[in-house]
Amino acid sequence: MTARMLRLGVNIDHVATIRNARGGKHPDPVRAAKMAAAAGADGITAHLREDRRHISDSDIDRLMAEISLPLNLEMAATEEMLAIALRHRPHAACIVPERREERTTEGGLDAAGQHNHLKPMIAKLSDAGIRVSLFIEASERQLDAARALGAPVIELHTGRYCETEGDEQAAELERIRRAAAHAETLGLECHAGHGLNFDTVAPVAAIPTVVELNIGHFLIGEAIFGGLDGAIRRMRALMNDARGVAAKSA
């Protein structure tokens, strides 16, 4: 069985929220952007969140000018990200819950409750051309859920598997892989993330049915030690040998 391609998407919102800790210009995302791009990764994220607390309007403005790689725009279900998302139009829009309180996105949305607020905002954003997905649990419910709402992609949420260990940590892992199963029979692309690291992201890239994974605060860290080429390559190899591994006892 061949394997299927694994891509990469590079989260950068934290290299914004680095500069926005002293203001000014540097260190400069999308600069970031353009160095993911040349160490391989395949997409760049960035989460515009309500308080602007890392990624600002103008990264989005200039990222959508200045970089090669397609955008996936994360956003809250609310009308005024609809708006910014319609007017730039990104390659996707990953819908996220947000609450102000957070320091990151905690859990899935759920896109099982929250029926007839998604519906039209996945419709508008489908007609602009838009590639929506959903960043949901893990769970059959969520995933036709999101299949009702007329969503091509969902990410699920590996933040509990990346947080626990042992046998917790095992059974996490198989809930996702049961979930990107699942999602492969409804038709729906299977992408995942939230927490993954070097540690944790091989048995997620060995899933055969999960297409992306979306990685940023963990790379941005590790930039610090060994720089952000060095973070983003080491990364891919360890996504790639895992797929590899998948293939051979598929």
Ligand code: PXP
Given for the second form:
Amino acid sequence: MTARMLRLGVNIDHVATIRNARGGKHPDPVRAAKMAAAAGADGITAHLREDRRHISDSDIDRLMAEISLPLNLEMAATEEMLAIALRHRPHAACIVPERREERTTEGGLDAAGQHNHLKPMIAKLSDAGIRVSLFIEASERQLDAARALGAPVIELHTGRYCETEGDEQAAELERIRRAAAHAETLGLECHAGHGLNFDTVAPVAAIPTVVELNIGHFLIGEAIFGGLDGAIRRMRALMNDARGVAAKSA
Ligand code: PXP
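Show the form predicted together with this ligand, please, the one above being the form predicted alone.
All chains and molecules follow, beginning with the one already shown.
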């Protein structure tokens, strides 16, 4: 099987987290998105949470107006978020589970258990020309459910793989590999993300049926020490090396 191009979506949520720690306008996530584009990102990802703890509605307005890269809007499956997505019509919408009390997105969406709730939402987003992805655990049951829901894309949750070590991590990676292969047989485009860093990215980037990685928190944290441009370029290079492709000219 030939490896397809691997895209990097840079998640800029945590630039907004730092801004919101003090209020005001600095640091500006839209400026970070422009830097990410210059550093070789293929897309920008932003999660508009119900509690607006990082990205704000006006950030989404500005990302849509000022960024030329495709925007992947991460959203909970709520009527409010559906209306916002339909108003903006971003390139893609990734439906994620959201609990107010969680620190970050913990675990994948229950695509199997929420079929009746998700089905009309996915249809409305798709009818508006938005490419819908579902953020799910690497399980055949969830992949089959995503297929039954008519979502063209799934994003595999790599959080547990990134948090574990040794045999446990190897088992998690194998689960992701198997799910990525199953996605291919179902005709689903396969993305992956959550918790990836310089040490964990290569084995996931090497999975030939994964075509997009969405990475945020580590890149923004690393930017404190060496700058955002360098962090993104290094991530891109690690992805390219793992994939065995010539460096994408940024
Ligand atoms: N993909 C999805 C669906 C996410 O919800 C997140 C976190 O917002 C990410 C990828 C990126 O995760 P991280 O910030 O840990 O790199």
